[in-house]
Amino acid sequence: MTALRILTDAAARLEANGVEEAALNAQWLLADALGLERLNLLADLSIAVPEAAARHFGKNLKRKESGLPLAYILGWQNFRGLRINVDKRVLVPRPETEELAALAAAHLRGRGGELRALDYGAGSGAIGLWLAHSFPGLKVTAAEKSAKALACARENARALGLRARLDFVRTASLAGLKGRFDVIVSNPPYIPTGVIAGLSPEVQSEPRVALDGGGDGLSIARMLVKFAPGRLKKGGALLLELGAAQANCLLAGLPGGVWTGKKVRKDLNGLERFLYAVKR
C-alpha cells in the first residue's frame, strides 16, 4: 500500500482509541519504519511501503494504541535541537520544559565568572545537557533520586559528547549537595498523588517517581525552596516548572529577606507555569 493509505487508516485507528494528534503520531511512526525524516515522508505520500516496514509500523502502531508515549516507541525526543534518548526510566521532556531551559539560559547570560548550574531531578538529563551544549564554559551538576534515570542521563551525556562537562549525583534532596550555583533549575514531580490514577494511560506509563509530588503536588518543590538559598551564589536564580496555580502558591511564601526578583512566568499557552526567584 501507499504511505497515504497507511497513514489514513492508522490515523483513524489511533483517533478511535482516543489518541491525541492521531495523524501526527502516525506520521512519526511510519517515517521511523521507513527510516525517513517525517517531512521527507510527507513530501511524497505516493511511495509504496515495503512489507518489512509495514510490519514494523504495525507493531509500533499497536504500542501507540495501548497508550505508550511516542518518544518511548521511537526511543528519543527532540529537546531544543538535541536528540535525547528516552525510555521507561525517565519522563518524556515536554515543550514547557524546553521553555524552562530557555529561562535558565537567559539568567546565565547575565552572569559573569565561572558558571555553574544544577539540574535537579535531571531525568534524561535534557535540561542540563542543553545548557552545557549552549554554554561551553558551564559546569553542570545533574542530581537525581532515581538510579535508573541517572543512568539514562549519563548515557545521553556520552552520546552527545558532553560527559566531561557534567557531574552526576544521586540524591533525594539539595541538603546533601556541595558547592554553590548560578542557577538551580528543576522540573520536579508536581502532580498531586490523588490525581495520578485519573491521568491518561500515556502519562501513567511514565515513572511514578517523576510524576508524584505528594498530597498537594508541592512536596519536592517545597524542599527545593527550603534548601536552594544555601546552594545558590549571590544573584543566583531558582527556576521551577510547576502545575497550574502552584507557582503563585509557593511564591507567596518566599521571604523577601532571602529572595528578590520574585516572579511567576507564563508558558506559551498562557498558564502560570514557572517560578523565578533570585537570591539576595
Ligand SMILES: C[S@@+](CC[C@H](N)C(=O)[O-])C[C@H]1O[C@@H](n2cnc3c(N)ncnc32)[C@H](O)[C@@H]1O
Second form
Amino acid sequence: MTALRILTDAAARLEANGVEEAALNAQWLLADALGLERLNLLADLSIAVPEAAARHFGKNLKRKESGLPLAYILGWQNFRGLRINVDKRVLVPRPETEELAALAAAHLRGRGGELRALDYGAGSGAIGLWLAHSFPGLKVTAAEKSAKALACARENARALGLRARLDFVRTASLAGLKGRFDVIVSNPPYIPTGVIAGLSPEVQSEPRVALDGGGDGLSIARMLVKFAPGRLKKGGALLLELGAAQANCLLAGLPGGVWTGKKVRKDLNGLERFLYAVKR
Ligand SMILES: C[S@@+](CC[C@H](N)C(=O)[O-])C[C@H]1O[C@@H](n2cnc3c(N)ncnc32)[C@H](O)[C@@H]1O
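Follow the form predicted alone with the form predicted together with the named molecule, if you could.
The complete assembly is shown below, putting the previous chain first.
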C-alpha cells in the first residue's frame, strides 16, 4: 500500500475516534515507522510502505486511538530544538512552556556574574536542560517531587551531555532548597482538582502529580510565591506558567515591598499565562 493510502485511512480512523489533529498524528506515526523525518515522508507519499513498517504503524495507531499522547508513543518531544525523551513518568512539555523558557532566558541575558537557575517541578527536565544548553556558564538545579520524573530528567541530562551542569533535588517544597538563584522558573501543576476528570484521555494519561494543583489549582504556585524571595538573588526573577486568569489572580497578591517589575505576560495564543516578578 502507498503511504498516501495508509495516511488517508489512518487519519479517518483517528478522527472517528475523536483524536485532534488526526492527519498530523498519522503523519508523525508513519514517519516514525519508516524511520523518516515527517517532512521527507510528505515529500513523496507515493512510496510503498514495507510490511514490517505497516505493522509497526498499525500497532502505534491503536495506541494513539486509545488516547495516548503522541510523544509517549514516539518516546520524545522537541523542546526548542532539544530532543527530550518522555514517557509515562513525566508530563509532555508543551509549546507554551517553550515560551516560558524563553522568558527565563531573556531575564538571564540581562544578568552578570555566576548565573544560577532553578527549574522547579522539572518533570522531563526540558526547561532546565534547554537553559543549560543555551547558557554555557549557567548552573541549573532541577527540583522535583516525583522520584520517577527526576530519574527521567537525569536520563535526559546524560543523553544531552549536560549532566555535569545540573543538580537534581527531590523535594516537595521550595522551602527545603538551599542557595540563591538568578531565576526561578516553574510550570507547576495548576489544574484545579475538580477539572481533571473532564480533560481529554491524552491529558489524563499524564501523571496526576504533574496536573493536580489542588482545589483552585494554585496550591503549588502559592507555595512558590511564598518562598521564592528567600531563594532569589537581588534582581532575580520568578517566572511561572499558569492557567488563564490564574496569573493575574496571583500577581495581585504579590507585596510591592518585596517584588518589583510585576507583570503578566501573554502566550502566543494571547492568553495571560505567565507571571513575572523581580525580587527587589
Ligand atoms: C506541569 S508539570 C511540569 C513539568 C516540566 N517542567 C514541563 O514543563 O514540562 C509539573 C511538575 O511538578 C512536579 N511537582 C508536583 N508537585 C510538586 C511539588 N510540590 N514540588 C515539586 N515538584 C512538584 C510534578 O511531578 C511535575 O513533574
